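Encoded as structure tokens, the following chain is the form predicted alone, with no partner shown.
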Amino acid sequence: MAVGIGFRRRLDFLLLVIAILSAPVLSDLILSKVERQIDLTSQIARISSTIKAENDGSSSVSEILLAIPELQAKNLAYLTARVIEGKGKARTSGLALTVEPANPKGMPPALSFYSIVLPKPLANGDSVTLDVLAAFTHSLRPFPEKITQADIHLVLFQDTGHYLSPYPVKVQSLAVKLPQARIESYTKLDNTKTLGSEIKYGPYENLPPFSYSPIAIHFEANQAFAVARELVREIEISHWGNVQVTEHYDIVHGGAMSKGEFSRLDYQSKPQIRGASAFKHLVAKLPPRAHSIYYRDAIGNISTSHVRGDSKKTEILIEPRYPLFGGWRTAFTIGYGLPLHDFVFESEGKRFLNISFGSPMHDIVTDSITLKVVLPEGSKYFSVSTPFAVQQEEEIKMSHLDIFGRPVVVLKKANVVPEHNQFFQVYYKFNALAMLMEPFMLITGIFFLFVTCIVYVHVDLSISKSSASYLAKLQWDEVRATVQQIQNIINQCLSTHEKLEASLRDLSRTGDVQACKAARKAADGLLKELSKELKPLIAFLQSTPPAAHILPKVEELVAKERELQERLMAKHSTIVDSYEKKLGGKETENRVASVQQKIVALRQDIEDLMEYIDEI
């Protein structure tokens, strides 16, 4: 693997080196002096280049233009500049000037051009101090590409030595600054010095253009890779005095691929040797006064966070749910609330939202962010400014008690970083009468609520007592009443059955047959006025159609329990008999058998017809 990166990297050296010497040289400009830092202390590669142009051509010069190989553009995330005004302490960068790619004549497809608009023409002889700020994501390239958990993290950053520019250049000098002093191997040209973890190349003078000299940086780098491969800010504007922040992220390790098998126990016991790879949490600064912070993932809210804020800034850290190492993923979101009047406010009959573009997070790069802005609804003639290029779109949110919906502006942009986050405004109009036509309808709701409760108590909403439906109901509610009054019947039946059964059992026990005699008359008497009830319930059931379809059931229900009071009536006698005439048991229990068989069989079929009335 390695031998194939090194022939790649030689290849693309090669064809760049012919691409530089075939490229036309700019002689109007001259750079008398260039300094420049290369920091790699975090993730991302920040170059910082002051430059010193001189005009030694005849015509005055309106811009200047920067040279970057097409390899180390794709990468390229911000670029500014600005004139540097005054020397030595009293130096002060003035206001950002124009930078916009260029496309000069004869320049090879392998570099890329950008223009720097100068604040005005550069004359003749005169001079100008830029200072220049590019910033690349995904220029630290994991080498090895896979590690396992104690393996050391290690990068490697290419660049050139020397300052490629179209201009000749008199004097020039690079410092790259490293997170920390371990360096595996760096390439070494004339003048090159270590002090600490900062290299030092130069000074180099007299450099013709496209002067290039390639190096690579080979060093250990446990910064936090953090990656989001997409981020969506969901900013929510009422105008009850609030601003909703909503920022949903899919998060990676972007260095070094993980491989082999995690252990907890040595990520714990030994965290910097066995986990100096992975990083364990993200800060990330909030505005002053932050409120209702909430942190959550799919599973629910984590708790694993901590928030300390002053007058300045709100501070949260964020700590994920485990550790993650190279090509770990996790998602999470983080919401906050911000008072409405410090970030919403009023100007020549417009009013306009002023927030951060970025994320909030220290050093994350951000390959994709959607950032949607929801204006109140009844928002219209609404624009945005932006301080860089970014793709624009409108929808439409549906919220509670809306209409017509919430009017959205969709802003996204690819490969974001920290510069990034700078301020940008929505201007809309808002009529600020429209902020009562939620109350208004939620007013009108309830009192069309109370209006219908009140209307339904008071008007009476049954069937017409002529009508057949209505007559059919309360016939059938008789229907009703007579079977449950015949069932209370034959339930009182069935207890008197029972107890005519536990005279028998005393009578086995005490052997009085009077005792039980007067049992079997007092029965007899309860259940000769039982069955006079019974005869008018039977008889209106069967002058009433709607009870035909239940009728049958009940006649065999009440011709059961007789059969049952007849087979009870004959074993109490045959048993009275026995005592009387002093039988032994097995005998007297020979002679009941066949009317007890009978007597069990009956009291099952009573209880299912009971049963099957009941479904009915």
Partner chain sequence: MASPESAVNGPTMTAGAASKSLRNAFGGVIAFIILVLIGVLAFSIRLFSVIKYESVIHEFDPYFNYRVTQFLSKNGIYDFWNWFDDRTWYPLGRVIGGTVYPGLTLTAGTIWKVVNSLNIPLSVETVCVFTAPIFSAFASWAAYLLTKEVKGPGAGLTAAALLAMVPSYISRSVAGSYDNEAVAIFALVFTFYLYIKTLNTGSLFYATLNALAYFYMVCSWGGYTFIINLIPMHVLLCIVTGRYSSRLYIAYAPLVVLGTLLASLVPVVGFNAVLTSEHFASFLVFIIIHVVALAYYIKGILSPKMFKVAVTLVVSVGLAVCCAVIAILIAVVASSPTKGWSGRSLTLLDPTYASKYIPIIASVSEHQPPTWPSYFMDINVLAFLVPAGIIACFMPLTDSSSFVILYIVTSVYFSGVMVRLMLVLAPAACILSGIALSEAFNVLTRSIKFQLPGIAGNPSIAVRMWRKENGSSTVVAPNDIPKTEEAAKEKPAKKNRKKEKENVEKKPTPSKTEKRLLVLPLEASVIAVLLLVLLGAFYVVHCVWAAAEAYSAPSIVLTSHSNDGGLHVFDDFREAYSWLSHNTDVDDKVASWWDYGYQTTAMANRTVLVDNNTWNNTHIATVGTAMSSPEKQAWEIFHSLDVKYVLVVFGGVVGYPSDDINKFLWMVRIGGGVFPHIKEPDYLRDGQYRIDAQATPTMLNCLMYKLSYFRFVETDGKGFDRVRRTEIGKKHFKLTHFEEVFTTHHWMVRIYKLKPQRNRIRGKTKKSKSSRSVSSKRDVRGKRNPWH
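In this text, the rigid core denotes the largest set of C-alpha atoms whose superposition between the two forms falls within 1.5 Å. Positions refer to the first chain, counted from 1. The structure displayed is predicted, hence computed values, not measured ones. First, how it differs from the form predicted in complex with the partner chain.
After superposition on the rigid core, the Cα atom of Lys33 is displaced by less than 2 Å between the two forms.
Fitting the two forms on the rigid core leaves the C-alpha of Asn55 displaced by under 2 angstroms between the two forms. Core-superposed comparison between the two forms: the CA of Lys571 exceeds or equals a 2 Å shift.
The structure above corresponds to the form predicted alone; please give the structure of the form predicted in complex with the partner chain next.
Below: the lone chain, stripped of partners and molecules.
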């Protein structure tokens, strides 16, 4: 089957050659020297050509056409051209020139054209040297298309041995750089030689326009054929100091499909032979000071990753859950935070994000990338500037505590290679005060929660104001208030008792009987007043039915208190008496002892009763 395809390809090329040969010659430009180097060491075919163009005609020329066969053109991911100035070691490459698709008339249909716009038109006899770099994805075709675990991974690359150009080429050469010296087969033209892992064609001289000689190189390639079929990069800016990058990968091994068994034993014991076509890990180069790096997939964290960092970069080595053989797929997410001040700048009242476009992974081909730049809520007037054409959309993302949502700039591009990792800018306007909106909202929310609680506690929410239970509740509240008052009075009584005791202590210290008597008189008066106050309260309790069950306790309390009063008075008078009679301490003690015991017991009772009433 593979052979069949190869044959059809040949046929295609044959038709192409016929078409090319029948095409007219364009303008008077002559390429005096073309050096091509095809780098096949990675899965991306990078063709860099140094072209020296001379204007041989009369009119000046302002653009140079590049021709690429249609078959390759659909794999073309990246194309730049630069002017080279100086010679030998003093070579310097200038700025990138504009390269745009062109559609000149009268050209063979199987070719795509790109025109390089020269910085200044080329006058008669002048020459210019250009450096053209083209990167092609998916152009290394695995052959055979299905291999087993133990087979070596061979790929086929096809191109033209002669530089395909609408202009005549005077001198040209081609070098193909391969990853390994092991070459299965390659097309031999005249003047072909191999040098280790390099194949050299040419030099060839004086070839007419559109000369084409297909070459095919079949060689071993064991590099990682990591293809991200889809990559979603989300860059979220927080003006609290963080740029959060989240990348969702859907990876497939783009090499020859694996067939038959996968034996872990073979893979583990002879990884170089029985797992050569598989790749085990990917390396991502993140910006310096990347932090909070995570690596996970839909079912949780993946523990096999290593981070190394220095001041220039942060390198993260991630291993998928299993080694990827040809055709195997996996999906995962990596995320990291970057310091805001490294990537967001301010100029002319506008802020702009300046961050690289593509995936940070080493040598990965991205079939389709969706880049989402999530701007902070409240940013306005945003615009994007990218070094290459991308498809642009806008959407809104609702995230933490958003009200209006955050504006999202969505950039989409297909067929992305590491060469696309260039900085692009998103300009926007953002008022720093808008940053405080969310904390303020939280504060307000919690404030209102408390206010509601306060209101709820203090507002009477009962529906029927005349229902029995409601009235009972009101009455009960009154009863409780009364009980509270009673308790206060009793407490006052107790403190009065305290004063009496204190006066007794003073007596024992100073022997001042008169002062003691005066204290007693004052206490007596106070207690009487208090008991007067107590009366209406008790009466109220007696008159209200809901108080019925605590009434006995309250009455007991009052009675006990009265008894305590009496005892205390008795004790007081006894002691004062014995002082007046100058009796000995022992005798006084004997006389008071019984009363004292009673007092202690009563006090305990009162305290217990108070506590009990407290709890109602």
